[in-house]
Amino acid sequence: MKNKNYIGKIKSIEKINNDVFKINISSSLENCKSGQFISVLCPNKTLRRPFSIYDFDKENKILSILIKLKGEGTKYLSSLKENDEINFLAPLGNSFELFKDKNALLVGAGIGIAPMLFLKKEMNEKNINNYLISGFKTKEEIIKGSDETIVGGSVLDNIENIIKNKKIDVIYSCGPNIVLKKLSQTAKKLNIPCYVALERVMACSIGVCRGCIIKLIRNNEINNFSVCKEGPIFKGEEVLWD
């Protein structure tokens, strides 16, 4: 599936909580998968802004992203109105691998819940057994849709018991590096495959600038990989965590 440049139109913008918005975009994009992202052009800004795909309505060709207000780029996006045009590259990156016969645990921390909710939707449509846990610092930051929500504490506090009780065979996660690192270490200890969607600052979003490089250990060798082009999803056990 090749990525291309799209000019979409804002269908609607919904305020999820104090600083998170859901943006629904109508365009000619025909398909995308969970784990992939788009890269949005913000006027008067040199770099595009990458956002995980939160949902995709294939029938109506409506793409949805979640944005958390952080800087000028997200401020601009949150100010858009219905029918405003938006320039974006899509679909970017790889997607999550699905296993029909495995019990899946999905873990999303903060805004990292976005691709997990899209993944959960895909799994439900394919009748894949799954359980989604999300973690937020305060109740005001909660983004709904999880099977279990942790507020204030760590989303990983009881993770080993959950893995054992739910008879988990495979893990998927997105969130801050510290969460992905610890979850990957736990999965490795329990001999369970773990797929992580990494978050990185990206310049080009298409693998040209090599500005989002990470190091992976494969076949006992350490090599560089770009998160935007060869990711953002990697096996947690392969990532050389900082």
Ligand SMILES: Cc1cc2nc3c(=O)[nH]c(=O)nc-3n(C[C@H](O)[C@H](O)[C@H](O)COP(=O)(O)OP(=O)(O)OC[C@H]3O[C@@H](n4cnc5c(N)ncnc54)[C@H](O)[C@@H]3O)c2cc1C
The other form holds:
Amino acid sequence: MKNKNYIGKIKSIEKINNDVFKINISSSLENCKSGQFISVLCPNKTLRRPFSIYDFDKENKILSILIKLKGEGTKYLSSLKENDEINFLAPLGNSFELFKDKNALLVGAGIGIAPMLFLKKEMNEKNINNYLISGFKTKEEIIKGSDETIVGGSVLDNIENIIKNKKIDVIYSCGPNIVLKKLSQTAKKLNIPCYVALERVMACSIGVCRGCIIKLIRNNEINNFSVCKEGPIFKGEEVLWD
Ligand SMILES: Cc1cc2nc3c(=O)[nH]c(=O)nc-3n(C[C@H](O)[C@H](O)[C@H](O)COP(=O)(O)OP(=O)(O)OC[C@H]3O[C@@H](n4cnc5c(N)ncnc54)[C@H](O)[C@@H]3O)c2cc1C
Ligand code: FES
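Would you mind giving the form predicted together with this ligand, to go alongside the form predicted on its own above?
First the chain shown before, then all remaining chains and molecules of the complex.
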């Protein structure tokens, strides 16, 4: 589906915890897939702000994002009220590849749980076996919906046992780069494909400015790829981590 510029309306905003809000947006967007994102225009800001799609209610055409307060853009978004207009580009980027007969492990760290919960919903609808493990620094930061939640420690502490015990065939993850890098290395060691959803600062979000380039090694060649258009989902084993 080609991306377009939408003017949606805020349907509702829910406070999930101290600094995370769920924003439900009503618009004419008809479809999107897990792993894709939207890019939102904030007043007086040149650059749009990218957010993963957290949920999509196709019947009622309601798109949801989870925003964690960071700077002025997210502060503005959290202050929106019902019926306020919201200008966004969607659906952006590629989406997660799904495999019907594979046992999937989903790993979300912090706000990285947002696209994982949408992926889990899609997998449940398609009867794909999945297990979602999430990690948060404190119990106040927990975002619900996982099969297992780690608080304090690393989401990766027991990951090899989980992969073996649950006979995992494929891994999907979103979170800080260090988590994605380590998880990709573990997956490579165990010979399991691992898809990672990357975050980069984005100026245009549509593949024009080349500001979000990363390097991948594919077929023994190193080449540049844009996170916003050719990503944000990549195979972890192909990413040249910093
Ligand atoms: C593909 C993608 C998906 C994302 N999904 C989510 C999500 O579901 N929920 C969520 O809370 N956040 C998500 N982020 C991060 C989110 O875009 C930033 O937190 C947000 O842009 C911060 O804007 P700000 O004005 O509040 O902060 P400021 O720090 O004032 O932003 C200044 C500039 O830096 C950029 N920026 C700051 N932090 C980040 C970051 N971590 N990643 C990319 N750009 C950043 C901003 O877009 C802006 O251009 C995602 C980022 C990407 C690239
Ligand atoms: S943000 Fe412009 S090319 Fe990706």
